[in-house]
Structure formats: C-alpha cells, structure tokens
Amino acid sequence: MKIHRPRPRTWFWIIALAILAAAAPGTLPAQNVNASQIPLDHLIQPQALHRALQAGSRPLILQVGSRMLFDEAHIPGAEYAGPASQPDGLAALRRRVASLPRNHPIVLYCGCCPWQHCPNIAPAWLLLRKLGFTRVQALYLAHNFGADWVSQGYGSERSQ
C-alpha cells in the first residue's frame, strides 16, 4: 500500500495556517517560524533585485532587522521597519504598510545572519501575507547583507 505524503509546500501552508490561527491579533510567535518556510517563488535573489532597481523598478524595500545594521549600511532607498522578531517591530511594520494597496510590490530583507538562522524575515513575511499583501518577496541573503549584497557591489548607503 502506498502512503500519500503531503508535498513540502503543503506542509508549509499547514504549519503557517496553524501559526496564524494560534497568533494573537497583531502578533506572530516568531520562535515558531523560520526563513526556510518561505516558498521559493516568494524569494528574490540579490542579483535579480539589483537588476530590477537598475532598470527603474521601485518596490517598497523594508529592512526588518536591527536598527544598528540598517544605520551602518542598507539598500539605497530602503526603509527601516523594525525587528520583526519583536512585537514592537511587527507593530511598526503593520503601521508602515497600513495604507498601501494589497497588490503593492514589497521586498523584505534582514541580512543579520545566515538565512536559516534569521529571526526576522519569516515573521515579517508571514505578517504581510496574513494582512493580504499579494506581491511580497523576501530578499534571499544566504550569509548576510555584507557578504551577499555589499561585497557584490550592489550599492548601499548609511543612515544620516
């Protein structure tokens, strides 16, 4: 007898829905989600984002990690949205996007640490999906912002 096992993407949605169902309004339990749960078709590679920016595409780019890292270096034109692993950071993210149309293109990134250990990107992505945003992408930074963006020559700026 062949046993049917759900596909990995199915498991993602089962887990994501369980997390969302258990979450209090306006918060998500950051300790229960990780970046590897974001579907591949919702990721954007650094080179692809760089090319899009060079071509004039301007999605809203939100850094959802440490303020110190953002101040030190961030993608030109990016906005700081707060650490999404913290309730205050998720609240700030919610406020920032409140007035946007749900089909507005948004790119989230953190870059604090290796992708699989990032505490910020998945809670931010899940919150925006829960709020109904349909064009949310997470910038895949395998190692960190410095190694995967800055050292590749894609450009950065410091906070004033």
Contents of the next structure:
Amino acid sequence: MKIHRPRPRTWFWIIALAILAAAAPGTLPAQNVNASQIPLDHLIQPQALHRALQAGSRPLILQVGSRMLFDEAHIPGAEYAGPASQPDGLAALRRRVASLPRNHPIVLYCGCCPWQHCPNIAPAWLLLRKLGFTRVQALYLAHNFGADWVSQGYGSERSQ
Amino acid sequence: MTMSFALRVLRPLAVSCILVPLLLGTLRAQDERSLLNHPAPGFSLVDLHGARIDLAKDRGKVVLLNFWATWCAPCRVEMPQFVQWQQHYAAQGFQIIGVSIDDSSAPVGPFVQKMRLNYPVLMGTENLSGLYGGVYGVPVTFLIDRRGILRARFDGGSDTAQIHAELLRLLAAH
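What would the structure be for the form predicted in complex with the partner chain, rather than the form predicted alone?
Every chain and every other molecule in the complex is listed next, the one we just looked at coming first.
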C-alpha cells in the first residue's frame, strides 16, 4: 500500500499557513496580546467618546477591569464585565454579549493602569473580534481612568 | 402665555442640567489636588498578617502609601525599589504601607512573599480610596511628611527617581 507523504513544498505551505493563522488577531492566545496591538482605527479617544455620549450616542459600554475600580467610579451607564485577563472575566464578557447582534456598537474600557501595561483591554477586544462583533472600540486611556476620564471632567458615577 | 411660562420654568432647568454635571466634574477633578498640603486622611485597617495598621501611629515618620495590584505591571516594576528604600531609610523614620486593590486577597499573600515585600500590606477598600481623593487606576503613591501632612501624589507608572527625590526632601525635614 502506498502512503502519500506531503512533499517539501507542501510542508512549506502548511507551516506558512499555521504561522499566519497564529498571527491573526482572532487566534492569538489572550495572554500573548497587549493593548498596543489593537489597531488605531479600533480605538476611541476619551474626548470623542464623551462628545458622542453628550450627543446622545448609546453604545454598550463595558468595563473589563477591576471590580473595586468600577465600584469607585465608572462611566455613567457602563456595565461591569469582569477582568478580561482572567478566564472568569472573559467568560462573563462572552455571556454578556451572547445575545447581541454582531453589529451592536460596543465600547470597552479598563484604565486600571497605563495603556501599554493594561492586562485586560486587549484580551477583551480580541474576544469580541473573534466572536464577530464589527463595531467594537477600545477606549484609549493613556494613563488610567482617573487621569484620562475623571480628572477631565467627563463625568463618572459610583456603584450603588 | 403658557409658552412663556414654560420657557421661564424650563430654561433654568435646562441650564442647570448642563452646568451641574460640568461643575461636579470640575469639583471631582479638584478633589485629589485639594488634599495636598492638608492632613493625610486617617485610617486604621488590618494587614495581611492580621496586624492593625493605624496611620496615626506613624506620626513622626515619613510614610509612603502605595496603592497597587498583583496584575499591575508598573506596580511590580516599582516594588524592588520600595523594598530597598524601606530597608535603607527605616532607621531615619521611614515607613511604607502597601494597599492592594485586588478584588480578592487570594493572590495577594503569595505575591507579597514572591516579591519579598518588607512592609505591611492592607487590602484596599472603596472608602480608603475615596478618602485619598479617589484611586481610579494603579499604581498611585502618596508621600506623607513627619507631621502627617500629605505632600505628594504620584499617578501611574511614575519615575521612581521623582518619588525618591521627594522622599529624601521629606526625610531631611525635621
């Protein structure tokens, strides 16, 4: 019986495709992504979000970081989804968006620490992209939620 | 008549709706700044080992109050420096108090051991953060002088050289 082994050229394509697949945003493991990998056109600046909210825009706003930080202050109307750097947090985020149409506008934010060090925002963004959401924006908080949102006077509320 | 009455009532209401949130935002932003050069808000909480930490008992010392979390990368970067300062300046009257804002204390104990923190660590409360003008991200570090006056606040991944310079200035003042 003759066994067909892939030729070297075929191996090349298999390996190349595997590398490409691993590099695609939807397939990167959550631990390996960081905030700086979120494309610029998927970010929204605090001032722009503030203006949009003032103008009556009502995206679903999800905080994907620390519960204590959320309880202390969050964007009015925002919901707590859980820390996306943890499996439980990602599961909670997945449950929250499960029934939403894939074109529902969603704004994700964390602001626990400086943007490039935030462990939560990129895994959350990645999950929603992977789930097929087409209108996901990540709120760009360069320093933290306090400095870039609260101190700018954009308005916040405490949990009840 | 009805129209002019409605305008008379609704106009101030509309103006208030715009001005009040703006004013509240401004007041909130000023909160943290207005605490500086005033007595540091007192607290008495139990640390991870069950010891009571009362800020008032550290009067006469320079206190560095550091809000952090186990998942915060810039916090981890600062810590070896803090450990060194605690060791080096303790005899001159220096005390660090760490406040973890982790949602659960479970990862905090092992983390403290791993980082070999040589100062007490408390679990933060919303109330404590509020007393200090709001801690809406970490790390946040405060310096309190020997008279118990809050002298500095450092937000985000600060340059520890800046904290160190201020710390030395406060240690030198008697």
